[in-house]
Amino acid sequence: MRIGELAARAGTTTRTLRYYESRGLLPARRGGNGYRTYDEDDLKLLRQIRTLQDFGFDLEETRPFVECLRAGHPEGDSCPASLVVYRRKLAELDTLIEQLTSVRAQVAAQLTRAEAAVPGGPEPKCELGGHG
């Protein structure tokens, strides 16, 4: 298939394409006309790649996967260097649920705080806005 053709079936444009194939991650075939080509292999690596992207995964830790894919496994999470990936981006995870968890404990100690400054009186006037 054309360039056009994988763009609208994975979803995504021709411009992304060729930028993924300058990075390396989709192979750059031509045929006799000059045309690139794909097939449902290279739709394959893109949907593994777009599957991580929505999972937050940027486009280089992708890689792996690709290249797991690209070596003849069926699924590009069956190879070792993907599974380093995997944890290192559940280590991330963990960071980020920590941080937010400390946040929302902050916040939430300031809303008890900001409560109880105004116990049984009137809801404080906002004067944001010009509402009142």
Contents of the next structure:
Protein chains: 2
Amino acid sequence: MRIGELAARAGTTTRTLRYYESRGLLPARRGGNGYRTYDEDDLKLLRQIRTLQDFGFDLEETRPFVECLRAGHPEGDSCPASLVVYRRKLAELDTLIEQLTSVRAQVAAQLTRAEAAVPGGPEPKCELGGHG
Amino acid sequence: MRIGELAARAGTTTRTLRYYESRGLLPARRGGNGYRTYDEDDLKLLRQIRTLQDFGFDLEETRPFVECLRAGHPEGDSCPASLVVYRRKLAELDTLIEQLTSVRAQVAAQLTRAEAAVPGGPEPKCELGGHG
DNA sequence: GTAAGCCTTGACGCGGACGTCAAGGCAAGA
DNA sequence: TCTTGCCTTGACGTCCGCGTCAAGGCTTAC
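For comparison with the form predicted alone, please write out the form predicted in complex with another copy of the chain.
Zooming out: every chain and molecule, the one shown earlier first.
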């Protein structure tokens, strides 16, 4: 299959596939006319990349998974190198979520504090004495 | 005070201050020699910007806070427009944290599944039959 | 033969918040 | 006077994953 079809079947664009090739992540064979040619295995590799990208993995981080599949393993994460990436990503996510949660709490505190001093801010929610 | 001193006192760089000025966020008066001149109020504005930046606010999102201070209010969040930004940011943070938590769970599940099939991966933690 | 629709490479654009370099002006100390 | 260290503007570089032309070639349908 050619680049347009592969892109369509993976729900991405030809530009993206050329970009992956430029990064050495998804090289393509060439037909006699210079057109890129792909097969079903390439589709599988591409889907692996896309899934990880959707999870927020950097492109480089998908490489072990791709190489794992290309080595003949049934899944991209059937290799130790892929598991290392998983674990690192989990740690990164934990750190990030922790930071964001901390920031959220601080912003919420600031908001609460500020609302108590701004006209039209507080808007008592369920106390007596108001119909509008 | 001049740009270098202000930058140092706020823990940032002169480049950053010039950038803020180029965005109209922190304009500076000029001395007879063309040098930028700042006062203590500018330091307060700058600290407000930096605090919000550290929270992950976009530069544009700090503008209401800066204008609030410049309007003479005691705090950058003493104005309704600032509270609107706070609330929007809280919503963004909630969405983001939720997404990241979801991704974390999915990655953790993949890791668990994959570990059960890779040599050297599982490493039973507390079951019988292993001292090394 | 020609228009449509695919493909090719090359190269610039984007967003955000600056970093970094270049070329030069101004002020103060030895 | 010369050096040092601050300051000025201008402009390109960074990171990342592409989007978006531009100019042209191949193939197929009519």
